[in-house]
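What follows is a single chain, given as structure tokens, in the form predicted on its own.
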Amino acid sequence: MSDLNPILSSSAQSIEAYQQAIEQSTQAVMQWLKQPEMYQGKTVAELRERINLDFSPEGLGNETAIARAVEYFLKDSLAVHHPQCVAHLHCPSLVVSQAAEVMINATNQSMDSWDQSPSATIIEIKLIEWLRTRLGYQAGDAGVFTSGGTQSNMMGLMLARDAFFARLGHSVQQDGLVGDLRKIRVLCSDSAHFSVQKNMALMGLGYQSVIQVKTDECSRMDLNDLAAKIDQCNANGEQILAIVATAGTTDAGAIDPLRAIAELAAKQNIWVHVDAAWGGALLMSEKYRDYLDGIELVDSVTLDFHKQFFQTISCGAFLLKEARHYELMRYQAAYLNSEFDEEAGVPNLVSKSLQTTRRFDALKLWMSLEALGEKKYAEIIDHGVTMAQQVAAYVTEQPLLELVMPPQLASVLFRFRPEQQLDDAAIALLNQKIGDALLDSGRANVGVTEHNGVTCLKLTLLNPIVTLEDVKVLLSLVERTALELLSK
């Protein structure tokens, strides 16, 4: 083996190289960590200019290597942990979710069959039965962890489709898709994430087979409008797979009724799967929890917890109601779950995913759970909420700024309002152009996003480090940068 990069392994070379590039990768970013900047602002086009490609035929060496990354990838690097970092649902990591990372990436274990990952499976099963018992389902290990919220959506709408044609006595699974297509339909409302229409094209039936329902002034799903697209899908023949209800939409944070939409689907032997990619969180809120009243109901749940749960990109999970509904995307194979092995009581999580081969990615939240326990964890969680509050209260009393919808979760959509009369049109055009200097100056990173026609920006507060006289001083940023751009 050459001495420049060998394979981790027992022999105390493997082990001296592995420390040796631990050391070098932690120690650069220690030193990333304390740099002031929340982006070193290089544009793409200095990016594409800076990074090429240029492999030697002999190699660096390992420290080579990596003294070259730290240069084109750290230190070009949005630092998420920045408190004037807050326009998208992109968390900054626990650090023993990072202390995970090490355990995940050196045992390299597989998830697709116990005798690759022996404890990290039996780890994942607790986690999954405990979860479960967070959300109100009853006991039992139906569910998996996945990628994250994109995935799971996969998994809760090919079920329910699949279940949907075995209670017509039609297995997908054996014989594919039959009948008339075109009159299959998924609700969701129009502030649902755009992975239902993505994974209803990757499943053969089109952008066309999603009817997005009305929401309220606060993104909510219109229940009088749910009622009357239902009975318009009845009187035309179409065909509901599935009604998806969404705790915690992109921007507004908003949650639908989740109760009343399940009693209404429960009516009509409709599958409800609810995209709680990001107001899962709320399942260890000790304030909040009562927003997801009700989820317990539904038949399917996303929890993404690389969100408001701190975990590092990629966590999340996928839970199901009815174990019964995994006998749809069962596939029995020999090299991985045989039947002999399933008698002698060996667990099998391949045939709960979509994946086969798979990270241990359960292990970062179980060592966060452990580490922090159930009252801190709830309490970081909580900050984020009361912490929208606090600042579109403060939005409120400011001149120049103005709040576009009470926050719900952890976000605040408002925009700077100028003192001279200008159209519509061009203040929308003003607080895009906020969001792009404040990036391009590396100084901040706002969302830019609209409600209602309404061109806005947005505050997705998820660190729990920040305080309100953080959030000021990027209002006040805010502020500057407007003017700056108006007296141009």
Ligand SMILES: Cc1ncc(COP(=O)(O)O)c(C=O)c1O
Contents of the next structure:
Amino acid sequence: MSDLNPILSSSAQSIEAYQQAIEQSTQAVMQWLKQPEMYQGKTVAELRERINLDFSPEGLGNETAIARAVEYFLKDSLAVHHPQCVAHLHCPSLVVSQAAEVMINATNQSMDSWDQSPSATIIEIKLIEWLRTRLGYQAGDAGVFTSGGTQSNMMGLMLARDAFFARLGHSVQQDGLVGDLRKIRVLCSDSAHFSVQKNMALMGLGYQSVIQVKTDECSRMDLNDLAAKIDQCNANGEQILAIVATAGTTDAGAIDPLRAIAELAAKQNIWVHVDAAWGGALLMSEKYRDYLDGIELVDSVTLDFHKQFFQTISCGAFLLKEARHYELMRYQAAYLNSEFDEEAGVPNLVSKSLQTTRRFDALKLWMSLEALGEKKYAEIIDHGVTMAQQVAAYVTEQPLLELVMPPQLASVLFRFRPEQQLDDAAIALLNQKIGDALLDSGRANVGVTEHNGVTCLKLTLLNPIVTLEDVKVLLSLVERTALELLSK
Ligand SMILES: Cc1ncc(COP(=O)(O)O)c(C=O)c1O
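Right, and the form predicted in complex with the named molecule of this protein, after the form predicted on its own?
Below: every chain and molecule of the assembly, starting with the one above.
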């Protein structure tokens, strides 16, 4: 049946094939959701051995292809929704986000031009307008949905660079980079996300262009060091394109002092981009919104909805304070955003995006806001932040656990510290092994990272259905695993 009509279309046969394929997949997902394990605990070698391609000239048909995907992919997937799955900024998704995906995928709209996504274009624009108001920007629609934090950070850095050169009367877009490029600088904290370095390298300016500002004991940017680094750059004749502040560093969840950074930068006319990939969720919060104080002052912002907004991957946004800066990346393609259409007021989001063909990810956030309402959304976001505070208090009471840093967002950094005397390197190795052993067993996925040179474990407590009791179970599993490792 499905072999005869592989394309989704209006024919009865196609609709029947669609229904069969979706029902078979949905049934399999529902079965998989009922699995108690977080992960079946297979090693890299086992999965390599097990997973075999079967591409044949005749094809297997939808039904078999789906059944094979269940066998080779679904069964050995990580249960991101599992209470013991807390290693990364990798969220469980809202049910309504799944429903949105069905529509996004079936309609396959592309966000580059109005004639490929009419209603979707308007929904995305309205959502960007709403997000701007929530952030504290002036009314407008400067911003776009992106594939996530890395791309949004790229947009901020690229526009900062081009605005800098435009002030010198030079168009990077037209003429490329000029001058002593080794003197170009971007400042960010030593805890900022590595996408700052990667993006600067992609922009042809290299990791060498990134100056890391010191952080305090809680991973927040040190303002004195920022001021000193700016002075140093000026004294060396270096050109500062931007300061990247972070609202929610990947491990510590640290929020840089946004207002003070924006005020300092304004005195020197330096672009500030805030990477709020994680902390941006607090825009919804009732209890913690003031952590983002000053975010409305900066030039551009990264938001990421596939983190603490509980959207399926991918879903991010870039917001730009002043729409005029979009002129810096303008390209008129006759087939997409012609002058004729623009004069007629036809919106074309391709002018605002690094991507051309682009998914309608905005629908997920739109439907989630409608389904949950702002209050419920705030509650599930606040849950993680409050939970991290409770878990931290509990950790400090455990004789064999040591809190490495007080939590700021929804992560807890701690380490196992045995009774017997071990040097720092041995404790670091033990904690690394705890993380590995837990994943190997399939029972838990706990992050292993470093904070101020200390190897530690990380719980990223995004999941709003996780209780303190769940985390206590996990912590006792950590302790048991550690003691087993020590007894070997
Ligand atoms: C602070 C921060 N910024 C940016 C990113 C990159 O975001 P994405 O993975 O969506 O590209 C991450 C990823 O975890 C992050 O933690």
